[in-house]
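Quick heads-up: it's one chain on its own, the form predicted on its own, in structure tokens.
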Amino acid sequence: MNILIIGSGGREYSIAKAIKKEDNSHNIYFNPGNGATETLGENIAQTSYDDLALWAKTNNIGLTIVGPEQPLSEGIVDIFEKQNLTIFGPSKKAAQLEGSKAFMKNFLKRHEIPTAKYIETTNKTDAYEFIDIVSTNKIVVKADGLCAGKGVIITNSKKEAKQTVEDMLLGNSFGKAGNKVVVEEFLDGFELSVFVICDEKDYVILPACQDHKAVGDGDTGPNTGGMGAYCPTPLATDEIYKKIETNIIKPTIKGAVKDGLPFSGVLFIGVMVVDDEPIVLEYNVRFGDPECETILPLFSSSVFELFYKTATKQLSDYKLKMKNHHCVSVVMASKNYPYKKDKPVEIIIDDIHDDEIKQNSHISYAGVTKIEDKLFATGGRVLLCIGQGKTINQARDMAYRLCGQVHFSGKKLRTDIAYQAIKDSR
């Protein structure tokens, strides 16, 4: 089949890699792709969604998979469906669950889905009044709009929270995305990334991952798009999975239908578990990155069929099967990520002679560009080193051994990915 993948990051690279690994006969196209996706398919340049849909129709694209949140929020699925094209992802209406944090919080409240106490407002005074009555000094301030995973600030004092609100509302932090803010109580627990594949009526729950958002070891420094992840996490017990399905997933899917925005695609639920009770932090309407790169290598059932059967509303026919393995991904980023952009630097990868590393690890490329047949690091998050193993320790060791084979000037990575699971397994 001819398959079009929208996006340019490690998530999109990994989706293509997983599909090609199980069936190399698929022809894959990327819009826009990156410097390494050309090893898996062909990069194409179309600047409008209408033109892209016409290109897909002309080139007999049998399935389009949308990776990032921006095109989903801008209605790419609606445009493709008007051309009778098969596309994986939610409608523009349903994508509001990520596109607006205020919309999402009000959805949760309306359908009695557990979430933190909050206020959504464009008024500084109202936000300050809420901050004053919150019982903890730590307070979460979120820009309402899309900020590429960086629009959430955890403040450590009421004074800092108020200053953060002011900066957002003035447009100093996230531009128009911060014209409205959501301020909420800080929840103290552990986070899970839960992915639910939906076709409006049926759903499949994937094993929970845990992402590491902070840039530095020990969860220090500012939040990023993600510095690494591991899957599955032993922190998610059978009891927690059951509560997530009963108290969150089912009412979310039912509520979406009731509100006239039935959900199809990936529903990514950011969950905070507090005293064994799962509470929704956020919805995203696409695979997380780096979670996508971490979970797809664990599939033993078909990745292609999961996407295709969801897009064609046949998910009830899909039987999910996962390997009895663990996977760890470690992001390698540019020197000044996430503070500022760096100049392009060449990536050098050592020849790998160790069969164990060859068989149990791989690289997914993200912020890279090809210049004269050489790969250069040109984005904030450059690539991911991904390891598999029968245990979380083995998977982590594989990932970090592969990291040692990759070199570029100023490379930055966390050295403690999966530390919570490693700690709990001792």
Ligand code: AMP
Contents of the next structure:
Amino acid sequence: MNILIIGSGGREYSIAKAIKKEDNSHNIYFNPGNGATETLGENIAQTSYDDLALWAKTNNIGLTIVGPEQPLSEGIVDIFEKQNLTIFGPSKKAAQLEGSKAFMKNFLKRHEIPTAKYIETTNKTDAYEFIDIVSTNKIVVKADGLCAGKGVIITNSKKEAKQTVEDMLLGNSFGKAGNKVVVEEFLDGFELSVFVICDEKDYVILPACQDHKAVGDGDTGPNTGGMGAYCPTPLATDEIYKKIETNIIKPTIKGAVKDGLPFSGVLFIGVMVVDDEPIVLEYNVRFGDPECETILPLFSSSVFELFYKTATKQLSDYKLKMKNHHCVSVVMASKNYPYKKDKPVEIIIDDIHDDEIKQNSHISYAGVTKIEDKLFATGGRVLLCIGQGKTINQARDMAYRLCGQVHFSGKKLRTDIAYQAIKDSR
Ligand code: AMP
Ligand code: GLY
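The block above covers the form predicted on its own; next, return the form predicted together with this ligand.
Let us now look at the entire complex, which starts with that chain.
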């Protein structure tokens, strides 16, 4: 089949890699893709969604998979479906669950799904009033609109929270995205990334992942898109999983139908577990990155079929099967990530002679550009080294051994990915 993948990150690379591994006869196209996706298919450079839909029709595209949130929020699915094209992802209406934090919080409240106490407002006085009565000292201030994962500030005092609200509302910190803010109580627990594949009525839950958002070891420094992940996590016990399904997933899917925004695609639920109770931090309407790269290698049922059956509403036929393995991914980022962009630098990867590393690890490419047959690091998160193993320790060892074979000037990586699980397994 001809398949179009929208996006340019490691997530999109890993989706293509998983599909090609199952059946190399698929032809994959990327829009826009990155400097390494051309080893898996062809990059195309259409700009408007209307042009892209036309291109997809002309080129007999049988399935389009949308990676990032922005095209979803901008209605790519609606445009493709109008042209009778098969596409994996939610409608523009359903994508509001991620596009606006205020919309999401009101959805959670309306459907009685557990979430942190909050206020949503454009008004400084209302926000200050909430800050004065909230019981935690730490308070979280969020810009309402999309800010590429950076619009959330965790403050350590009521005074700091008020200053942060003021800066956001004045447009100083996140421009228009901060014209409305969500202020909420701080939840102290551990986080899980839960992915639910839905075709509006049926759903499949993938094993939970843990992502490492902070840039530095020991969860220090500012939040990033994610510096590494591991899957499955022993922290997600069966009991917690059951609660997530009953208290969060079922009411979310039902609530979306009731509100006239039935969900199709992958719903990414950011969950904070506090005293064994799962609480929703946020919804995203797409796969997490680096979580996607960390879950897909664990599939033993077909990844292609999961996407295709969801997009064609046949998910009830799909039986999810995972390998009895663990996977760890370590992001290698450029020197000044997440503060500023760096100059392109060449990436050198050693020839790998060790069979163990060859068989149990691979690279997923993200912020890379090809210049005259050489690969350059050009983005914040450059690539991921992904390891698999029978235990989480083995998977982590494979990922880090592969990292040791990859070189570029200023390369930055966390050295403690999966520390929560390793700690528990010792
Ligand atoms: P969000 O984009 O809303 O998921 O927030 C980004 C990150 O900020 C989350 O992954 C958490 O690590 C942290 N965070 C957000 N809201 C809260 C909260 N209410 N309590 C504690 N941490 C939070
Ligand atoms: N890794 C978290 C995200 O993709 O938002």
